[in-house]
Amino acid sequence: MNKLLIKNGRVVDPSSNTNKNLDILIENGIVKKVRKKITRVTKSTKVLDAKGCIVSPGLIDAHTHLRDPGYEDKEDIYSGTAAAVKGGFTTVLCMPNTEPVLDSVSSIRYVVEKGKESFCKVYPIGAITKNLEGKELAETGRMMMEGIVAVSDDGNCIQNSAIMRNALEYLKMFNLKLIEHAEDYNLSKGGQVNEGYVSTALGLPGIPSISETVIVARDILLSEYFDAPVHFAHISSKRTLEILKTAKKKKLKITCEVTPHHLIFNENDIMGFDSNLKMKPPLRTEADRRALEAGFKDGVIDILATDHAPHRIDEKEREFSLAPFGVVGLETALSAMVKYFIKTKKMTWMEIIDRMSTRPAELFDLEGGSLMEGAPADVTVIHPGCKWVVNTETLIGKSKNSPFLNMELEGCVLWTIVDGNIVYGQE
């Protein structure tokens, strides 16, 4: 019988509103006991001393690009999940913009089977439309039978409102969430950075924030009309947030996420033409960043998601306008939240763990996000005082295109446990 005892840690579990020092006994991949003191254990029980540490439900990232199949030179399922568990994630949901696209039974089966041999739990997100072209719906029902937990054309946005309507009506049959990358290409085409002072100063074509907001407004109306859920990926602007807040007050089936980089950086940080700060949606104004921070704190923004998007160094080191959009985030998300939100007392551990574990599990109907007795033993043990410098040596994923390069972050994962097995940290 496989037994593991985590002692002396401060258990932070939003699912049970627990925030106190407790021991956790794990047996055969399940949380068996959560008590103030657990002493009666067998000699074969492995003991982890978590004194001074936060013990939380395993983190869940609802927006990961593993690049596999097709772009394994940037990342693959094995290397991406290695980066995930180093960052404390026990579950990742991987996006479908691979080659081939995750729009068929065979491609979904490939990810599921390869995910079984990786470091953490991997759930594929199927494409909404075939080949992400926004023209014809993919075979959602067959993909669901293979294991998808949501659908998205992320990387692309459905421009045709009739196709979006069809998708929402179709998905109601399967009780699956549609994840929308909100971007009107007629407004954003050719843009490189946020439209405004910085784009003018740098001489780069801009991406106006309205290109995001108009799609969010359209999809909220469609969601309301057809009583169908929509989840908005990586929102970036104050105006978008205002519309989302109104929709939530009406109790519509609307949820959304934000990335660490949109919470921490703004368009001024890109003045040095650092392509590791080039992403979609782009970094917006400081007013936008502040609005996102407020929305994240008060819960209008439901979850934190990394939008982990690996690119090779030779791609990112090209001329800024030729460099691809996207940054990596699995290894830095938690530490960034510790430094910029917990240490600054903007948010509590309970709130951050809720946005990074419990709430994602609830939104996508996943096992996990809880340390209550009987829950899967997916656990993250965090040393909150540990400091580390983000660089090409400390990042273990294949790609190093992090916006936090050469910055010092706080909070280190000591152990990541998946189904009762230590997958990161010393045995």
The other form holds:
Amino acid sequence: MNKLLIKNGRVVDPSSNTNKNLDILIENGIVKKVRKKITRVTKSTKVLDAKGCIVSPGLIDAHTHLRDPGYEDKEDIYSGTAAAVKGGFTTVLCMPNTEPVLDSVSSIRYVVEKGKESFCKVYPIGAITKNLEGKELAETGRMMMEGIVAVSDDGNCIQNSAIMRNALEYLKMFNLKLIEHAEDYNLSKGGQVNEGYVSTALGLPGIPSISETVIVARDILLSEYFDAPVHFAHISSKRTLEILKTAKKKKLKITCEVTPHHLIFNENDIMGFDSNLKMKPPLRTEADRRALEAGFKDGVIDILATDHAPHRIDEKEREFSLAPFGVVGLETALSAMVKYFIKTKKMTWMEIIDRMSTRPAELFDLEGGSLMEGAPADVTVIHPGCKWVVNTETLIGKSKNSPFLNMELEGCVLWTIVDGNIVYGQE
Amino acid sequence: MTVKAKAVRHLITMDDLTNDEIIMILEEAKSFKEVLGRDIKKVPALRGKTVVLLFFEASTRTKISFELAAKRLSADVVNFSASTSSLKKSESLKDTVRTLEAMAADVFVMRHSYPGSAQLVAKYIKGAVLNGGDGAHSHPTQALLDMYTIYEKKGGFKGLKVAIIGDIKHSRVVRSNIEGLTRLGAEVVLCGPSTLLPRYIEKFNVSVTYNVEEAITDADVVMGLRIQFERQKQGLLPTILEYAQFFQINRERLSLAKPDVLLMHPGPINRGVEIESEVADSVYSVIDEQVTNGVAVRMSLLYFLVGGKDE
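Output the structure of the form predicted in complex with its partner chain; the preceding block shows the form predicted on its own.
Now the full complex is given, and it begins with the chain already shown.
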């Protein structure tokens, strides 16, 4: 019998609204007991002393690019999940913009099988349309049988509203969420950074925030009309947030996520042409950032998601306009939240863990997100006081394109436990 | 005793120069202009130095101007040309410039169609980088030669009204000119079709108008910018004809300016589009002089950046 006891930690579990010092006994991959003091254990029970630490249900990232198959030079399922567990994640949902695209039974099967041998739980997100072309629907039903938990054409956005309609109607049979990367390509074409003061100063073509907002508005209307759920990925602007708020007030089936970088950086940080701050959607204004921060706290924004998007260093070292969009985030998301939200008292541990674990599990109907007795033993133990510097040495993923490079963050993961097994941290 | 080498100076944007340095470069350019008027137009100021002209975008005047400037300072000049489209596939910019630097070049004059490229190169090499235009971002030597032309004719910048008319959005010249001119006390008015004025441009310490008469009225300097015919295809202008009707600098409009107005243009000009042909050849026009001044200013600048350095 595989037994593990986590002692003396402060258990923060939003699923049961628990926030106190408790011991957790794990048996056969399941949370067996959560008590004030668990002393009677067998000799074979492994004990982890979590004194001074936060014990959280395992973190869940609903937006990861593992780049496997096809772009293993940037990341693969092993390196990506190694980075995930180092960052405290026990589950990742991976996006389908691989080569080939995850739009078929065989490609989904490949990810699921390889995921089983990786460091954490990997759930693929299937493509909405074949080859992400925005034309014909991919085999959603058959992919669901193989284990997809949502669909998305992330990185691409279906421009044709009739096709979007078909997708939303078709998905209703399967109870799967559609994750939308909202971008009107006619408005964003050629753009490199947010359209505004910075794009004008740098002479870079701009991506106006309305290129996001018009698609979000369209999709809210479609969602309402067809009574079909839509989850908006990586929202970036104040105006987008305002119309999402209105939709949520009307109790429409709308949810959304925000990334750590959109919560922490703004367009002014790009004045030095740092391509590690180049992503889609682009960093917006400080007013946008502040609105996102408020929406993240008050719950209009449901979850935090990394949009972990690895790119090789030499790709990012090119001219800003030639460098690819995207930044890595799995290893820094939690520490960034600790430094910029918890230590600053903007949000509580309970709120952050809710947005990073319990809510994502609810949204995508996943096991996890809870430390109640009987839950799968996915646990993250966090030392809140430790500080570390993000650099190419401390990051372990294949790609190092982090917006936090050379910055000091706070909070370290001591142990990451998946189904009762320690997958990261000292045994 | 060791003599400390001067720290490497780059010129990427006008931000890299203080106001005093700008004036110093303009003053020094006067004596270099005098050199250009001599029989033997050459001084040994940069003898033994190597200047690489790194042009990733087609350019005739800027390249020739820099080449002459460097040669008249007795520097060795090496030309490197590549199209940006071939760059996408071939060797990266980083590797290209490192290779060239390994051949012991001192100055890289760089022209590139993407913003930020000069700054990127400055990160990878030890030599000085002189930005000869990077996309729509910055073109400081053009601004300096424009400023020299104004300085020579007007004696200063304080209180001058400078109207810049045309495609503001896609112009690197205008960004550098705004910075230099406003810092030295000139008042800059921008004018162009609303689709060719970038968002938030009014935050750059300038005033903005769609009315060309208003822009030109009482101006000390009127500067036209080139209108690319492709703006019509991009849907930013209905026709070139309509542009000309609303924004062309013509005799009638120019008569609203101060009597001693200077008419400038970075070139190449589209006669009959942004400037009426006879106005371009009128007594107000200093367009040809700008070209001459370009060589003198670039000599002054090269001398400022790498001349007289002790090892």
